[in-house]
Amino acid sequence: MKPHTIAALDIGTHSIKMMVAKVLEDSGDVEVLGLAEQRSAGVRKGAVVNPEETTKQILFVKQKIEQMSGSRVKEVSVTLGGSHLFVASSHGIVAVSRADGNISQEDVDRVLSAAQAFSLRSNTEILDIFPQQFIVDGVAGIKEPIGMRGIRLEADVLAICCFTPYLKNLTQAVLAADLEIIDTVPSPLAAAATVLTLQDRELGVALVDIGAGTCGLAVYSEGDLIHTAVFPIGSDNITNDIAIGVRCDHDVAELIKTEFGSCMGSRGKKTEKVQRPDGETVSFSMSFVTHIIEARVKEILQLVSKELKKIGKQGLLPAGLVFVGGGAKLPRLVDFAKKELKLPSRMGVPHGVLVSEAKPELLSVMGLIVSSADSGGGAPSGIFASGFWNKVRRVFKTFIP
């Protein structure tokens, strides 16, 4: 494998995350070079909103990591987030066009294009789509139907669709930041290529990325994607109920829960305190806080839970839930999980990384540089599935203004 430099792209809520990493020629395994971090600006509920403060920040965090590697970054895969995310099934059905009813990949790629031709409403569009399955002549389950005989071929699709005005902001946001686009990856699956093994997807597993401003779902079942959402909620709400209830500014709030906050705690009395920047103490009950911190995490489970029942899979994935984001850090939520959605669970580390510290906040933009590897540095067609869907090109590209 010739050796070769990729770069990802981040951008959350809370922080804008850019890492640059080179793939060893010897195991295929990707180094880390370098990776730059800067508080967001023009970002909220993970969709950009203003580009220009968002160009900004990216062009900070690019001189910073360009400093540290020593080399120019020109191109990125990007994760595009926000609740606008959504997804729609479709259905494709296309004639077998060789005379000797042989399918070729013409044929799986005109069936695909079928299945795209659906009506959206408006200002929204496809971002990218995944099949689920073909059917040969009425049969099927069908994973690679290349070189099987049939009449008629069918498809059904999974596609993901995004708001328009905010895909435009974020590609707007990184050209202007002298950066070309590779592809753009859904928030919640960008995690996936790094943390998610080939067993999980085939057993059944949902990853759930708990964000600063949103909560991203991603449930795999048989190899494949079969859905994701992504809910206006996360740890930042959290935050602002700790400020509320305890009656401190954001920060202080910040700091208790990252200090003290806990999904599970004892139900004492016990009271902690904490000093706030102009030197005033604050005090605040820990049962009160741990209570504040089990209703919201609840709150974020019970929708992870709704769209499982909306998908059959409730309790019903057997490799669990597998936590990743910077809201994953609280003490005791993979315990919280296990009681309140009755499945195993855990939390996300990183597969084919080599890095000093696989924080759960860095595992979107790890993966987004494991599925650029896989690809050898282009589009990243491998981080969300394997074997034969790696084989099917990307049908839809960045949209650039």
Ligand SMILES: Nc1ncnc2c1ncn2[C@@H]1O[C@H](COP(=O)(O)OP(=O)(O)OP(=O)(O)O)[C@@H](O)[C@H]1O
Given for the second form:
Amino acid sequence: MKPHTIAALDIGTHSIKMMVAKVLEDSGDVEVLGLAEQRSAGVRKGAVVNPEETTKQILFVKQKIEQMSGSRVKEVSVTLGGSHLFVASSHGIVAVSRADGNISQEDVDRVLSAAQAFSLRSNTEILDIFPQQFIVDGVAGIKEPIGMRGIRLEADVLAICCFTPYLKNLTQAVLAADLEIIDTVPSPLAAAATVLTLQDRELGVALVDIGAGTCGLAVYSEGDLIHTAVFPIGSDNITNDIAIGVRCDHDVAELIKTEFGSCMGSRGKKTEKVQRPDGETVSFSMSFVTHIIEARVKEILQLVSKELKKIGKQGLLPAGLVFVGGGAKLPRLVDFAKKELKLPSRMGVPHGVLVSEAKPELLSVMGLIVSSADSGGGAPSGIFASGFWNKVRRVFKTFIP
Ligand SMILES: Nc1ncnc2c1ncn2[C@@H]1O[C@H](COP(=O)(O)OP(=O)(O)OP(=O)(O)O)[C@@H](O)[C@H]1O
Ligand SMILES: [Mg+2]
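What I would like now is the form predicted together with this ligand, since the data block earlier showed the form predicted alone; can you produce it?
First the chain shown before, then all remaining chains and molecules of the complex.
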């Protein structure tokens, strides 16, 4: 692969998406060279449970992408999904090392390391840390301490942690597809780099990724990530509910959801019909289907609301909710969310990527691409420059053995 091309891999419960893009030198935007999507395998509720099966699907998308872009893909940024992801808040304290009291990068590194020295339950580890604030000689709220003078430096950090065996499974699946991992990004954060503006993050915003097996939440305020969570409920639960309610096959239920589903009010006729693969017709009541969908979406939104309440942000995010993920394609989701959570709501749209059309389920892989482009090209500058500028990268380049 040429040095200015980047690749990303989003491993989801429903599908695996891979994108290869080129960074445009003048604008810093990225131009998509190839995109491939393949039905997932070996993934349950966002976590890789059978790496061998997942590798086969990764190899398939990799091959497709290489044909499209005409270049070999050697390294990727990848998402780590699943409700095993959790956050922990921590605090570190160090003495400023220089005699003149000037705080250096080395002091910042030391205080961030000190903040990571907390006990975790067995089989879990820190995936990423996000500084919330620095405290210099008791003065809190400092974002950039380097160059300030002081004796004591403290840091509050938010650590995103994961269940180690699932991280290992993911790594194993990707490496076996002959790919190096340049970054592992918690799945709920992946789309942020392309759909959230710096203003959204400053004002306060919640990114809600409704996937097939999970729903991811990432909350930002005053420019920083302040919380993230993954719930083990997604759009597949809606399909299952329809299959049970309408008493039809899973595939028929999926068709009913995607063709006729809506979050509010029934659309069109009172009774609709779909054809089963064997030619038989299945009739169903539109208001019944809408009722089923409404109940599940309400449950998902209530989980979001509960999480916002936990961090004292319920009803307090001026930039509101931003939806991504295939499950967010349900008509009237935004209206429903506004009504239920009493917050501004919108569908996520990509920034910084030159694409004609961006389906909600592709925004995570696009976000990975944008953050890779940002981190490769120095500090972001524009309004949409996002990347993970406030994330302390635990850059672990994982090589093929
Ligand atoms: N029009 C639609 N209305 C509602 N749901 C839809 C629609 N189109 C696709 N979906 C659902 O979107 C889901 C796939 O979305 P996505 O690709 O974001 O999930 P994923 O990333 O594979 O899963 P996860 O993030 O949970 O691991 C499927 O459950 C699919 O049924
Ligand atoms: Mg997903």
